[in-house]
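As C-alpha cells, one chain now follows by itself in the form predicted on its own.
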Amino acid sequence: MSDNKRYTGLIDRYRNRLPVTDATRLISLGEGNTPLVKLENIPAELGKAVDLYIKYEGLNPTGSFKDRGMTMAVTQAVAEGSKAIICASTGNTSAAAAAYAARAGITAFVLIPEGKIALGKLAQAMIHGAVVIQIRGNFDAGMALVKEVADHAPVTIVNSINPYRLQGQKTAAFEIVDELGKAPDFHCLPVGNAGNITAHWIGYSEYAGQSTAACAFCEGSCKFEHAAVTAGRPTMVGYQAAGSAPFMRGEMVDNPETIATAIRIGHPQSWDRAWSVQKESGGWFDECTDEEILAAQKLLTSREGIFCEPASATSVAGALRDIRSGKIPEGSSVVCTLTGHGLKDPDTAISQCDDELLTVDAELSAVKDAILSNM
C-alpha cells in the first residue's frame, strides 16, 4: 500500500473541519474509522422493524472513544508548547491521556478515584508511563482538583472542558453520516460527563450546515463554514445509570454509584451544553438500572459477538426499552454508541458468566466427551 493511501487518523481525514494548519504536528495513533455494525439477531428477536447499528468505539487505539478527543487535545497542547497534561478520570480518559502523552513525548498526570477504577484502565495508564495519583474521593472531587491545580502548575487540562476534546469527538458523527449517507433518525449514547453527546451534536450540526449552542469551541457561532453534507440531524437520546443520573434528577448527584464505572459521574462538566442538545434535537434523557445495563452487555456478547464495557451497554439497554415501548418508532434508523471495549473491565464480565471452566485430562476421549456433553 502506498503511503498516501494509508489511514493516518481522524485529524488528517477531517483536517478541513478541525482547528489545525498544514504546519501542525499531529499527535495521532490512528484513531477513528471505527466500525458501524448493523445488528442482526437482537432486532429479529425484538420483532420490531428498526435498523439498529452500533458505533464500536472500543476499537480505538486505547479501547475507547476518548482517543478521538485526546488526539486533538494533545495536538493542540503540543502546538501551544505544553510539556505536561493533566486529567481527572474514571479510567478511559487516563488511558488515552497516558498513551497520547507518550506519543507526544510529554508527561501525563492523571487523578483517579482510589479503588474505583477498572483494572484494565489502570493498567493502561501505568504502562504508558503516566504519573498516577489516586485520591480518596470520586471523579467529581478529582475534577475540582484538576481545575485548581491548572491554576498553579504549567499543565494543560485534557478533560472534556477542553474544547479541543469535543472538536475531536465530533468526528464520530461525521463518520456515521459518511457511511450511512445520511444522519440516523436517533442516536443513543451513555451519558456521564456529557461531553460525548455534546460533541456528536456539534458534528451532526456542522454536517447539516447549522450552528448549535452546545458548541464549546465557538459558543454557538461555528467558525467552520462549509456546505451541508446532509439535510437532517438525529434525535439525541442520553441514557444514564440509575445510581448516577443527575440529568434525571434535575440536579447534581454528590455520591453516584453504579457498576458502570465510566459513567459514575454526578457533576457533569457539560451540563448546560447537554441540556441544549436535548432541547435542540427534540431528544430526551433516561436511566437504566445496573441490572439492565449488565443484561444488555451480556446480550450483545452472546447474540451479536460484540464485547463492550458496562457503561457502553447503557446506550443499548435504553434503546431496546424505547424500541419495545414504541417511543422509538418502527421504521427508524438508530445508532447506539459503544464507548469502550469489554476488556477494560474483565472482572465484571467474568462475574456474569454462569458456566464454570471445564477441566479434563489431555486425552482425546476426555475432550470428545466434554464436547458431546455440551452440544
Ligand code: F0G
Contents of the next structure:
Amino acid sequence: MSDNKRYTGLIDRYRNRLPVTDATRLISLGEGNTPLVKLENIPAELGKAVDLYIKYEGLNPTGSFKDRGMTMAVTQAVAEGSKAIICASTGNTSAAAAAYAARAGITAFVLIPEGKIALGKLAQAMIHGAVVIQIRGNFDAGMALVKEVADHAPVTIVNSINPYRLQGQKTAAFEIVDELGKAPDFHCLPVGNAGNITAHWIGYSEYAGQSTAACAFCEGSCKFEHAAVTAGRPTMVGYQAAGSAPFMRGEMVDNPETIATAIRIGHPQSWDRAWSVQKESGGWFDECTDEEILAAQKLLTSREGIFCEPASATSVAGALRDIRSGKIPEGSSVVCTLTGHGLKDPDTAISQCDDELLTVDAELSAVKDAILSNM
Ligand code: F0G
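Having seen the form predicted on its own, can you show the form predicted in complex with the ligand?
Expanding to the full complex; the earlier chain stays at the top.
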C-alpha cells in the first residue's frame, strides 16, 4: 500500500501473503488496520512495569475481528462461484457473514442459538438480509448441523473451519508486528472455537519465517511468501470463560454457560490446532469467571475509555491476573485482543451500571442542582 493510496482493506494490504491473484474480485469493507492502543491508567494502578496494549478489533466494519476472516472467506467463495454461504454463530460471525454476503450479492444463511445472542448482533444479521435460522440448541449443535447440511446443499461454510477464514485473521498479527517493529512478548486472546488464537499464531509464525502445525496451508511447504520480517514470536495465552472452558478441562464440555455469549462454546472446532499453538509458543490456557470478565469490561470502559463486549474483556481479565501474579513478568510487552465492540451487547452493559439515571425537570435550576450534587 503506497502512502498516497486510500486504505482498501487487509487483502489488498497483505495480498502477497494471501491466497489471491491480481484478477481476484475482492469483497472488502475496508476491514483491518485497527488501533493498537497502549493502556495508561490500568497498568499505573496495577503498579507493574509492563507495556500493555489492546488491539481494538471492535473497530472493524461490523464491530468484530470476524471481518478479517470474512473478507477472505467470502472473496474465495465468490471466486469459486458460490451463490450462498452458511455459518453457525454466537452472533459476530453471523453479523459479518450477513454484511459481506450483502456486499458480494450472495445469500447468507446463519444458524444462531435461540435467545443466546446479543441484541446488536441479531440486529446486524437481520438488517443485512441474512436468512436467520434460530435453533433450539447451542452453538455446538448449530455447528454440527451446518457441517451436515453443507454436504446436502450448495452452500459454502464460512465458520473458521474454512481455512481461508484463518488466513484473513492472521493479518492482525502482521499489523501488530508492523506497528511495534517486533512481536510482543505475550499475546492474550479470548478463546471460544479457538480459530482466532490459531490464526494469530499462523501470522506471527509466517512473519518470523517459520511454518507451524497450526496452519492448514503450511503443513510443511506453504505456497505463500514466508519471508521473515522479524525474528521472534510471542507466547500465546488463551483465556476461556469458566463455564465454557474445554481447554482447561482437557475435554469437550456439553452444556457451556457464560454471560460472555460470544464464547459460549463447549466443542471448539480448532481443538488440535490450538493445542499446537500452546505447545509451539510455550503458552498456556486459563479461565476467568463471569464476575472477573464483567469487572475487566467495566475497568476498560471507566479507566481507559475503551468499550468492548464481555467475551473480549476475558483477555484483559486473564492478563491482569497473570501480570499481578508475575506469571507475565515485569518488563514484558503484552497485547490483548479486544475481539468485539461493546455496543454489540447493550443489555449486559446497562445491567452492569448500578447508578440510577437522573431525571429532572427541563429547567436551569434542576440541571444545575444535578451537576453540583454529583461533582
Ligand atoms: N470474542 C468474540 C467477540 C467472539 O465473537 C468470538 C467468537 C471469540 C472471541 C472467540 O473466537 O472462536 O476464534 O476462539 N465468536 C464466534 C461467532 C464463535 O460465532 O461469532 P474463536
